[in-house]
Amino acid sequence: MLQEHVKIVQFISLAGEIVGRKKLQKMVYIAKKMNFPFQEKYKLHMYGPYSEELTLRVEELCNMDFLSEKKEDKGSYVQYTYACTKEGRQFLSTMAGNQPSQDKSIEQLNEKSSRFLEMVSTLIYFDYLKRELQIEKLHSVKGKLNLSETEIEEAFAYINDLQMYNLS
């Protein structure tokens, strides 16, 4: 059961902090597809994919003082970012074992902003359809986006990316 607490605390590690609860969703999401062993189920929500197991994850992460959130009222909303805990470093360092490390591409994710791994992750999450109807998709759930043909192409390039050095 902490195994998978582990893989959440060691992917927010080694991205130093996330910030945006919509991002993290996003980031696993996407490491998940890209073969990183996360076991959560994702469904199609408001933003993209997203995990209620995660959301419930990290909660109980914050609670044990694994994980800080930290709430930042931004007028309109809340910004949360989160980080490894002093707590969490010892939590990893007494369990992770043979943990993959995967630093690099969760960097890199961790760069993007949560608007791409919004459209990215839409995109993933419709790969089983031929790429124009995955962009008809996207329009149709992510129309909110404005998206343009250059976002949609640099998308895929980055998945096409993704792919090619696959994240495990």
The other form holds:
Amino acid sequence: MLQEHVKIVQFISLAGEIVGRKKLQKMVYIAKKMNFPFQEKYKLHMYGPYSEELTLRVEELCNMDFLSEKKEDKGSYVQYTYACTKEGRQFLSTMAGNQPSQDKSIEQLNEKSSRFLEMVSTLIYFDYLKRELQIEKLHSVKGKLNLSETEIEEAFAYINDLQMYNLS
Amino acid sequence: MTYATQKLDEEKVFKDPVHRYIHVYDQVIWDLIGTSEFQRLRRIKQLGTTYLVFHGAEHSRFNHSLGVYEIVRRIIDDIFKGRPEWDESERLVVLCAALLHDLGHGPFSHAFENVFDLDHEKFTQAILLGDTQINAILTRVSPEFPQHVSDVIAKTYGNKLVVSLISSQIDADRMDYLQRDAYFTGVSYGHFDMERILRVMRPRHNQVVIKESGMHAVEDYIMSRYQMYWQVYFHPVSRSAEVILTKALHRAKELSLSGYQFAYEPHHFKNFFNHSFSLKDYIALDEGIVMMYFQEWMDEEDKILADLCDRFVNRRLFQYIEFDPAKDYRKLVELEQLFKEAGINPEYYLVFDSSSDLPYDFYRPGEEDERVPIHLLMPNDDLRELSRSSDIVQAISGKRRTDHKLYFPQDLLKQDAEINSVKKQILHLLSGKS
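Switching conditions: you have the form predicted alone, so give me the form predicted in complex with its partner chain.
Okay, now the whole complex, with that chain kicking things off.
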């Protein structure tokens, strides 16, 4: 019970601190696609795959004081930073049982920029398509990002690395 | 004249309690409605288990799909037509997408998806693009047309204005279901002045915007969403029914995978249990079939499956208490242990339910969120995000309100509780007096 909450707290705890709601969304999506057992459902939104369930789950966990949310006004936008609290760590020690620990892969995801993860997660979202069609879709839904060929190549290389890691 | 532009000899109308009439002029739309995949939606209820609380809520995805189609038809034929931002050549694709957007829903959508780890949107795509009657009709328009309709529904279509009619924070889908669900549940929330909203909608490059003068009608719509969620969609008794339905399906799956010999074999579910189902298997399922199995399984030898099915069919629902997981998660571990000691499997009879399990799309103004906010079109032609002008919307937008409940079979716990000290202890813990 509460296992879906446990997974999110554990993920953020392993990541250390996640800066940005968008980044958190993309990290969980990529981890899920790499077989981390998240149940949250994703749909394509403005910045790529997005889960309303994850947004609500994180809000719940902040209400419960298992996660902290720091809000910073950046002028044109507000940035949110998430971390696991002392209460969250106590919650994990009681409820986590044998949850898998994949700190390295999660840390590595967290080192990437939000823009990069947005591109990677969108490409993965269209992974049922051939590479050329994936790129076409990426341009069609992410036109505003003005992505260069080099960036896209880098994203594909990263996806290959992720598949080799096989987070599960 | 091509099939895409072919009109019916005579307009067809459906009487509808929400929109009064639904008008069909296009041959393609009429043909789509007649397909077996679309007719199947008559057998999928719009609100799943809510009919066990609001007895009128027996309306189907079929009703709703026609309603969404009608709203979009009115927007593009009555409001957008002739405006330079609207491309009339998109008319048919958006009408088809509106009509077909819910095609992939399975029986008791949410519970079914949860148990079998499915996503109805993927099945909508599969029905549009696979070997189906729907696909045959769409392909008659043009070979690329099924993909275009699919792209609109999946929000990957190039023309974002078209997408926003079906899927945005103020779209035809929400406008229909709020009014329809309010009508059929009989509640007084959920009503708003849709006529007014339609009249003040304007097409812009990549989204629908609302003339500033229509702000109060939109406020009403946002309030309706808020109230309908807490009063209808997340009703605790309806959640109890869904908890039981989900657990019954889980039990059937567990039994099947462990080799249990059913008295009434779950032929329709076998491929779902093994995760090896085809599109044909999926389309073959509807709520009538699920209910038939539940009726039969009430006599199964497995006591848990029989009991859960009986509870669902005969509305013997679980009791619930408010539960604060932040304060009481340790109590949950204790309760699980006590349930086991009392011989009641906590996996099926002690269920924690959160509002995040049934997400509600709060209006979010867009701060680092992923949704295009609702924009007001100001008299000087500027766009202004709704909550910056509306105090009412600002007061409720993006506010955190969460809800957690613990569900359990009180009748089972009360049986022999006077002589069973473990059950007594469980009831004491659940009473919140400890």
